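Next comes just one chain, in structure tokens: the form predicted alone.
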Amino acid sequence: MAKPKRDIDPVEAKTAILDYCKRKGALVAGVADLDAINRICPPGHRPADMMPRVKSVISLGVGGQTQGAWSVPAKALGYFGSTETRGYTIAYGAAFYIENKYGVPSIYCPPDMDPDAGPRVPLQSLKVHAELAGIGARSLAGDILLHPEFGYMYFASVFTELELEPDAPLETNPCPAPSCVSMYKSIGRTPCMKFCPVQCLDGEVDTETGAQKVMRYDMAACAEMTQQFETVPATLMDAMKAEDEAAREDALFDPDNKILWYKLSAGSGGLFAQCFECMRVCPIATKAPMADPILRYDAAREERERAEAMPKAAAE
């Protein structure tokens, strides 16, 4: 087993690791409470089931779509709306950063499905990691995590044998937004519930406090429309069962199914849960203070200009 390169200050190490994630493009990063993860996640899906000597779980979040993406038709947004691979790239690099800088074993946590549990059960819950690390809170939109400042994000995780102080979950949940509470009071639904194409979202809002009361999510209905990787074997089965050549040709070359073959040949991420209609109408996802990449760029530029001006002012 590799030994640490030197005595490690856990406070300095945590700061350096989270700063690395942000330099590489993460909007937020934090450390989840490992004991809390173990209380929530079932056996077989806890960090130690993947990395036996894990001491810390680092979670990071990257921004979702560009501001312009929310205005395009759903059929186009389904092709380019996801930025999740960017988060995975940062997490992969962070694992190497920790090993190179501190000499402590670390891994990028695969975001993929557990081959023993089926196509809807992940190896690890990146969402639990992010929620406990304080970089997102559960929404009425199928438990999608939202951040009060950055809105809708994708998350990635790193496991390490380096022990770091955990962060706390967000003290308040930004969902539902005040406008969503007002709509709920009026029609009994929030925007995400109203505009879900397959009506897979439902829930209740405490109209006195404006907080979530109950969240219901029909994952099967959502997956049937959006997770087209499950449609491929069904299409092939229809073709195999066809009674004659004409029926088999219809099954394989139906105009809708041709899109499936295109997505497969192009390696399109559009096979994976590419429906954004609940987020398109979510005021937190689209209108949180730093949800807009244009505003984030402007804020970063102003911060750089202030930093550059400080030495000049001091010299004068």
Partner chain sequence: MARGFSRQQIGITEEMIETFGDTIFRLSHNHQVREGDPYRLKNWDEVDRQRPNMGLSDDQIADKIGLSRHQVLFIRTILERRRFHTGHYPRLLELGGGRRFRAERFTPHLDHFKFSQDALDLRAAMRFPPAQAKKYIDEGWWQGDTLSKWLDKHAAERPDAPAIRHGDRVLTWAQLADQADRLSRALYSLGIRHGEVVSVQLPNIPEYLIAFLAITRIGGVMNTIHMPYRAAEIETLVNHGRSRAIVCLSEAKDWSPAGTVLGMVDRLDSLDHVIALGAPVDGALSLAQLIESDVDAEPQTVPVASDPFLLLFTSGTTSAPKAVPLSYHTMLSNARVGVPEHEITPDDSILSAAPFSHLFGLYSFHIAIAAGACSVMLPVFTPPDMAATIEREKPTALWTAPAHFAAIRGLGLIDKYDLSSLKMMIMSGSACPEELVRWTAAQLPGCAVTQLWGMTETQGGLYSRPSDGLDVSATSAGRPSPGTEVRIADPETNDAMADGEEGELQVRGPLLFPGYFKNEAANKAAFTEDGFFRSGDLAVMRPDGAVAITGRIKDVINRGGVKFNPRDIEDLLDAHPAVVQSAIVPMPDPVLGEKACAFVMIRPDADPPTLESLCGYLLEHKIAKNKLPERLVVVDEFPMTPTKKIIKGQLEVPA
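Okay, that is the form predicted alone; can I get the form predicted in complex with its partner chain now?
FYI, this one's just the chain on its own, none of its partners or other molecules.
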């Protein structure tokens, strides 16, 4: 790591770091107020609990779904959420960028659960970071952050010992949208409340100002739908309690549960889809003209060299 530069301009550094994030694909980026984070987050989940000499928390957001994704069946939409890894990659890069450019220790903030607090408690609240960095505001949909321009995003955070000027939270909260207020006036519920498959959302809207009054979120009910890891031990317990062989077989291998094992397998990097032995011996897969990356590289190099030689030849 480069030695810390004594003449770092925090304004210039902030601009450069946020620019870096956006260049790499973030839609928005900002710096959260560390003191505010500490006032909101409980002990054990404050940035200094992870990085003792942290001075700044940088938050960035990447796009969630493409526009087309909103029309796909729900069973497919569940597979569309992996763009958050793009955010984590940018945050990782930003941490390296800060260390390389300014010589100041930085980390990418893991988005994972706290092993010391069970699987429903994160190490850090990326939501609080993003909210205070001014790149999202809490919605009636279980406090999912929304942005007036970019809508729904995934967030990632960078902790750094570089002191940067914090941004302000968003001036206005885009939720609820005017159409949602209209629906609320009509039926007492917003679309997110009405169409939630487990009915875990509830709340109230100030019908005069159109602002949120109360947001109620039954996270436990939401988790029953969305946190399928908990279904795995529940399924095993069902199998243990099963009255007979057929019921035990159903508990472990009926289609609903078997897909869990598939997801576990895929998630753990185990075999899924293919073992690739058939492709290993396939002449098309292995020996098609441009199947070999080395050949592709060689071809590209020859092309480049030919292009470079052409002006010289023309001149001669």
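Positions refer to the first chain, counted from 1. We call the rigid core whatever largest set of C-alpha positions still superposes within 1.5 Å between the two forms. Remember, it's a predicted structure, so these values are computed and weren't measured experimentally.
Once the core is aligned, please say if the CA of residue 22 is shifted by at least 2 angstroms between these two forms.
No, because once the rigid core is superposed, the C-alpha of residue 22 moves less than 2 Å between these two forms.
With a threshold of 2 Å on the C-alpha, tell me if residue 247 counts as moved between these two forms once the core is superposed.
Moves: yes, 2 Å or greater.
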